[in-house]
Amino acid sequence: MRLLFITFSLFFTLISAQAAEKPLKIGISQEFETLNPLIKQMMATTYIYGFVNRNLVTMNEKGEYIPMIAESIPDFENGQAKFITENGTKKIKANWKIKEEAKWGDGTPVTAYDVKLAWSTALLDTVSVGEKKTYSQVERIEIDPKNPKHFSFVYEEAMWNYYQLGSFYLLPAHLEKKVVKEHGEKVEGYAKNTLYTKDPTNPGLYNGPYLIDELKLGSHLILKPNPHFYGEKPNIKTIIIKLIQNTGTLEANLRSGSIDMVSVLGMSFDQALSFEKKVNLMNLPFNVNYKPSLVYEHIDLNMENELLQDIKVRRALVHAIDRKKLTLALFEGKQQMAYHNVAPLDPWYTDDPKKIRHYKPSKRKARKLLEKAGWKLKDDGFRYKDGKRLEFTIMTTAGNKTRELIQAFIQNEWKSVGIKLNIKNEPARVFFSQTVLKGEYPHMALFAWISAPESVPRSSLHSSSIPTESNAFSGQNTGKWNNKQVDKIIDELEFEFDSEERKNMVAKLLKIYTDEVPVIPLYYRSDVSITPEGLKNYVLTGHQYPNSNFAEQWTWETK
């Protein structure tokens, strides 16, 4: 009997080992633009980054900030943060400790010098960073001369969100310091010469549970466990991330076995709904995962364009779209129409018509506004003023089936009120790393913003975040909205420690946002992914910090 038990134990051990050895092939619809964490802009890059790197802190699926490479998050209760006054200015000083066992993939210890290099590099005028304030809020870094894993951040001013450093990325000083020194003074010089571009499989660039073993642009990435990872050793020994840009072909690849799962950057919501019905009907070995998220699908408007500077035209554009009909047609009404950039899961959300402007679908109102703006309907069905047709171009990620359907829907809606809409799409890598990054779309860009709860929208709404050549295209206010009232609210919001007063301030911001229409809100997205049966400990987060941050916890019980 004991022999039989041992035999079964060995059998199941062998099966588990085989499961761990089987590669997990993940389909993704967007190609990353760069693996350098400081200058990345795309969610696709953030997703890949989660497998191979760790920051000081991140946010879990419950919306809680938790330490990663840091031992703990400094706060006033644990005594690691305190108010100080220097030259009459109230500031915060926070003491941080990097985990003793934390190392880069080549065995070099992670230290405060890696933190300091990232900080100083991000502040260079020649380096494009999505949100400079993440780094500039730190006035100086004091490193313990006795232990380089211990350091202090002295924040330039006392801001309530000082601990929200999930986007404060580290750079391996032993590798990247030389590159910054040689190329950092030239605009885009560092971006072009970073080892993340020149030598992306160098293990010393990564400190997460996985390392990049192989990279082929336009095709795939192969990830292998990092032998120097400080945390739990990954259960899955090989992860292959395959690029499949046409979202319509993801299902075929899944059912053929070319991929085992589809990431959150894969199937659209409508595709997932359709596929789930097939899973249930045909008993297919997959799980379809949904989670309401803080993703906001919208159309950015180029506010420097003469046609779009007329608020009557912008308001007419929104009134002319029946957004509830759009969500019903594409998502069976299971994704909520958006009023503005703050999602319902966020404590700052409001849909109170007393606090924000609502735009009910009304072709009559749209036509009336366009007439007031001087755009007259001609025999060809389109509107003209001063001999010029009212015509726009909308751009988005090529191959994204849902966005292409949205473009077609809006094209028909606007045509019915006399507006011509042209469609011009680009591969995601080009669209985000060039067109959106530099605000080069002539009229409109259709894409999504993703944030975290109670995230101050400095990078996307503040005028200082308008990307220009002079700031190396830093910032994500690509629509170039410049509103002094909004700037003032954002500036004050960061220093308001009372949570209720912050909500009131955000409500004022949202009133201006919905009045001015710098963006056409469409809907709030849910995260969706497809996973194989047997993949355990896989949880969608629903915010800007992806579940790949917890990939070492995934287990896969294959048959």
The other form holds:
Amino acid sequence: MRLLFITFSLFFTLISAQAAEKPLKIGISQEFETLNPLIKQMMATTYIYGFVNRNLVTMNEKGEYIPMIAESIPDFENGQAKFITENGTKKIKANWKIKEEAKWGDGTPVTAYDVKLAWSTALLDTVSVGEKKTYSQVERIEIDPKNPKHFSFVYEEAMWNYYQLGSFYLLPAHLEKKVVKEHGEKVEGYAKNTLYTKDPTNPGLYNGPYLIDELKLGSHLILKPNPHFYGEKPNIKTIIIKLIQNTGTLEANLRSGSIDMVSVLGMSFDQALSFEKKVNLMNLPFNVNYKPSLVYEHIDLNMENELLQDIKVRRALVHAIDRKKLTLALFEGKQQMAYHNVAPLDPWYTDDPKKIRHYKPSKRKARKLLEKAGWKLKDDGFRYKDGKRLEFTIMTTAGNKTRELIQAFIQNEWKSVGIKLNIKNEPARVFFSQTVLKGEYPHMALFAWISAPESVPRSSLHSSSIPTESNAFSGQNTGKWNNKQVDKIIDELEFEFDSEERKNMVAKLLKIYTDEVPVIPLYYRSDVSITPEGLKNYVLTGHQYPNSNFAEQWTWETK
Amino acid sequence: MFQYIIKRLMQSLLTLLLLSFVCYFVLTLMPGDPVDMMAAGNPNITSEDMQRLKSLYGLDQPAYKRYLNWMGTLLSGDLGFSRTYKIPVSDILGPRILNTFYLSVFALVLSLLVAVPLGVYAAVHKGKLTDYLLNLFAFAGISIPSFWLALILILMFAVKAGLLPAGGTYSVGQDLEGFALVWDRIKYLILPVLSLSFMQIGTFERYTRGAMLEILNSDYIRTARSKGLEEKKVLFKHAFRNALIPLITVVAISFSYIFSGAIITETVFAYQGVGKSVYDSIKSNDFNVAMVSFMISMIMVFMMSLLADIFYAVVDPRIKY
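Please give the other form, namely the form predicted in complex with the partner chain, since only the form predicted alone has been shown so far.
To see the whole picture, the full complex is given below, headed by that same chain.
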């Protein structure tokens, strides 16, 4: 009996070992750049970065912040965060501790000096950091010289989201400090000389579960386990990430076995839907995974336009579209209809009809509202007021099949209540860099925003974010919605420490948003990925922090 | 001849300089800059972030100043820094130029090896069934969209038959050496080369046929035949050599085109070539990569056109410079 048990155990161990040795080849269709965390800008780089590096905190698939390289998240309850007053200004001091066992890939311990180097480098005017506020919110860092695993952040303002540091990266001081010192003062001097560019496979640059074994920009990279990783040892021994930009070729590679899976940065939603049909029809050994994400597809209305200034017209526009039917027809119900700008993954989400206004699809209501607004139906099937036809122009990215189908759907819906909709599309580059950026569309712009859970919508809804020449068209309230109540809520929201009260404040904002209809919500996009049947513990996150942050948990199923 | 070459080189240099400014200026006319594009999908970028980055990248300066800065850097031997990849341009383009060179040369050689004999054969057998069949083949090559052909080749040879890789430049994660390494590179080149050659074969076949037909109808060919010269000699010594002149022009232009114009083939086959870099750099406003790629393409056009002129003199002794 014992012999039989030993034989079974050995057999099982051998099979498991073989499975772990099998590399995982991931296909992505988006370009990646050099992996310096401070200057990276591409989504694909963030995805790859998740395999090789860990930050203080990240967000899990439920949208909650969790500690990564930090021992815990300092808060007021555990006494690690407290209010302080300096020169009459209320601030927050938070004590952080890096995990004792956390090390860089060359065995050097991760310390507060790595945090401080990243912070001081990001603040240099010569370094092209995208969102500088992530770093500049920290006024100073205090390090305990006797125990450099301990440090405190003193934040310049007392804001409740002080711990949301998922994009606050670390730099290995033992390698990068010298580079910053030598080249940091020259414009882009650091970017040009960082070891992430000059020696990207140096293990000392990474502290995550994997190290970079080979990197070819524009082509692929190979990842191998980091022997010094502080956490659970990765199950899969080799991960290969291949860049294949043409999604047709990406699918061919998947089916021919050149790659095992397609990440969230691979196929578009409609391609994944079509591939899922093939999987079912031909019994292919893949799973198509969907996860509702924070990407909000909507139509921005130009609130400065005379026709759209009438709230009855705006409400009629929403009533006239059957958005549920739209999501069923185009996405087989796998992308959820949107009520407003906050996605279901966000703790601030609500669809409670007592808190927000719902617009049931009703052509009758739409017609009634338009009649009330003075728009009378004529023989040609369209509505007129003072000799002027009720007519709008909608713009979006030319060549985007899904958006063009949505336009056609809406055009048909509005025609049935007497509204003429003209379609004028532009190449994505012109549309985003000119038309949307400067708010130059005459009536409507169809596009998407990506948000983050509990993200204060200052840049997209506050009146100070209306793009104008004076702010170099850098605001993103492109519909030019100017509502004093909303401005007040946003101004107060950043400083409200009671999470329940914040929820109430956001509900108030959403009530105004759905009452006023400055935007026509369409649907929340879903993230999609295709994985082989044998891959387990693979969970999509749906937000900006990719699931590669949990790659050490992925495993091949042993049969 | 030497004086002619020097004169042509000087002219090319001047044209290159002027064209570089035109290209740079046209690039600046495109709507949006890298910072605008970064902000387009990210509501967390603040107006301060945008203004800071524009100033850091020099995007707030007039186009001529940015051009002079770029040219100054180029003349100092530095190709610049890629905003997309955050590495020096030479590190991106160096290996890719070599990859595209392999792809282009193999495709060109294969095209010529197939197209020229077919063109000669079609001309000699004008109006016969084989001529019609070859015409059909040539027109198919010219008119079939390259991306469609590429996908069909992938489907046939990679997905269905599993004989060749579906895409890439070489096998990733395998330490190959010697013949295994060479064979691996060849395996990844076969389908892109076939795809790229197909169109070229059609074009070259038509040009060869046309040039041969014109020569075969000329007086000196009739004279050669009436003298009782062997048909092989008439065809290859008298006719083909003269038919080469228009073909040299087409091949020279095609080669410079292939070098920068294999974008679709490279993209569909995920082949790491320079064509795709040009497209990506223009799309992402990566000025330094785009400009260096333009310069390389322009230099290729000038060089190939100069080479064609030199070859004219070699094949036709009547031409002198």
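Numbering follows the first chain given and starts at 1. Under this definition, the rigid core comprises the largest set of C-alpha atoms superposing within 1.5 Å between the forms. These numbers come from a predicted model, not from an experiment.
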Domain motion between these two forms, two rigid parts; among Q137, I143, S526, L195 the one sitting at the hinge is S526
Two rigid parts, one fixed on its C-alpha atoms; the other rotates between these two forms by a number of degrees, namely 37
Here the CA of V456, compared between these two forms on the core, is shifted in angstrom by 3.7
